[in-house]
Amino acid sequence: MTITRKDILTINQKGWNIVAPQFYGGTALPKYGPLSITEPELQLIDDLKGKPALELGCGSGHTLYYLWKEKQASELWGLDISQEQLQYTKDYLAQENIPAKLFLASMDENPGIPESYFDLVVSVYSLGWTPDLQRTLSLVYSYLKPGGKFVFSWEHPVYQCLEYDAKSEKYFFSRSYLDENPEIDPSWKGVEIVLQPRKLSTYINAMTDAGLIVERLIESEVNISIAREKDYAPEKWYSVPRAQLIPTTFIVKASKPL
């Protein structure tokens, strides 16, 4: 069965509208990912005083809040495929009296975002949902000013292949890391969703093909300081034992050439 872009957008928009409450205030700056190193430790994002920032996949608005409060961004822009997520963002930022320009759109389309405008484009645990990675990164390049930065994080592609067998009490590879075909999961978080497995090299090569310069690639070690007692259960998806084998998260900082 061939899964089209339209299929992906239809299924994932419907799914995310349902599961949005489960992710409210979830993975967002200063966190780059579950059990991962954080922005205060990495310092990937410079002070944004007087500078606009754009987030791809803005979720419930907590990363935008961080960019406004902690990095002093002068303008906030964001987009998300889910109406429910966008409503959360609007409500959350409104209660803090923080202005933002928000769009309901897929990351691989431009719904009216200005080009050569942003000093920072960021995506925290969202980029992997795009149905067209190359198109999305080409748009990122177009949004950035010369010298502008792109910072994103996503679940490590090898981590996605690892499963836990309770009987043997061992981890095993449940799928091929080399398989990049989109697949429908009928019961992800209780909803149907389309997952987009991609190799780490696919992300890096797509960035360079779009014209971006990769400055840093981080495969985060376990951040024990944020681990809770339940995070040590080996069967849990994001768990300390699993993350000690394969990083939960990879983080990339790139720039648009001057």
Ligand SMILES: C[S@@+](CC[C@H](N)C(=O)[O-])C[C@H]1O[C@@H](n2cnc3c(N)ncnc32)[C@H](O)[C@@H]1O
Second form
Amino acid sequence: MTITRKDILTINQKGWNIVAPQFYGGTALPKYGPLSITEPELQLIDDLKGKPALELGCGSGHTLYYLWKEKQASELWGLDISQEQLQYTKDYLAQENIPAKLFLASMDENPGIPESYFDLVVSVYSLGWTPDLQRTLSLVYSYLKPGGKFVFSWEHPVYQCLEYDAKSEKYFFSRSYLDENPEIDPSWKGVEIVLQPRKLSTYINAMTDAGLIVERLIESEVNISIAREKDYAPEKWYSVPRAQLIPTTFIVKASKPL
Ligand SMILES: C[S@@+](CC[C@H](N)C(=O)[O-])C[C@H]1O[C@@H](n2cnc3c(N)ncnc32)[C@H](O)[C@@H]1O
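Now show me the form predicted together with the ligand; what you just gave was the form predicted alone.
Shown next: the complete complex, the earlier chain at its head.
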């Protein structure tokens, strides 16, 4: 049975509305991902004084906050598919009267975002949720000014294939890296969700096909400085021993040609 875009969005919106509290501030700049290298170390994003920024899948608003506070973005725009997440963003930014234009929408559609307008589009641990990667990246291209930057992070596609076997105390490949079919997980964090595995090459080639120029692809060493004691348990999904085999996260910086 093929699962339609509409089904994916219905299931994932419902799921994200329930799991939203579990993710509050968890996957946001300055962190690009669990146990991964951070923005202060990488410096992928230039100062944004006088420049607008957009986040796809803005979650609880912590990345937007960082872009305002640390990078001096002049305008914040964000979209997310989850009403609960957008409410978190509104409340979080409202604490400091930070203005933002927010849309309830899937990132593979344009709910009224201006074109050739943004110096920066970011997406931190959200891009992989899109049901249509190619359409999403074409939209990113359309939102950017010539010379504008697109920076995103997502769970490393090889990391998604590794599971831990407690009996043998070894990691093993639990699924094929090559299989890109959407999967319905009936109990992801306790909710039904549709996961959409994609290869690393699929992301890179889709960016190129959208007209973006890939400047950097980062697969970092495990960042021990942010590891807590519990992160050393090998069976934990994001764990130091697992991240020593495969990075948890890949990070991409791309640009729209001048
Ligand atoms: C891990 S969170 C990102 C958190 C965010 N970086 C922050 O600073 O809080 C992933 C987000 O993607 C959103 N999402 C899932 N599917 C989406 C879609 N098709 N379009 C837009 N957002 C989506 C979820 O609602 C969730 O808020």
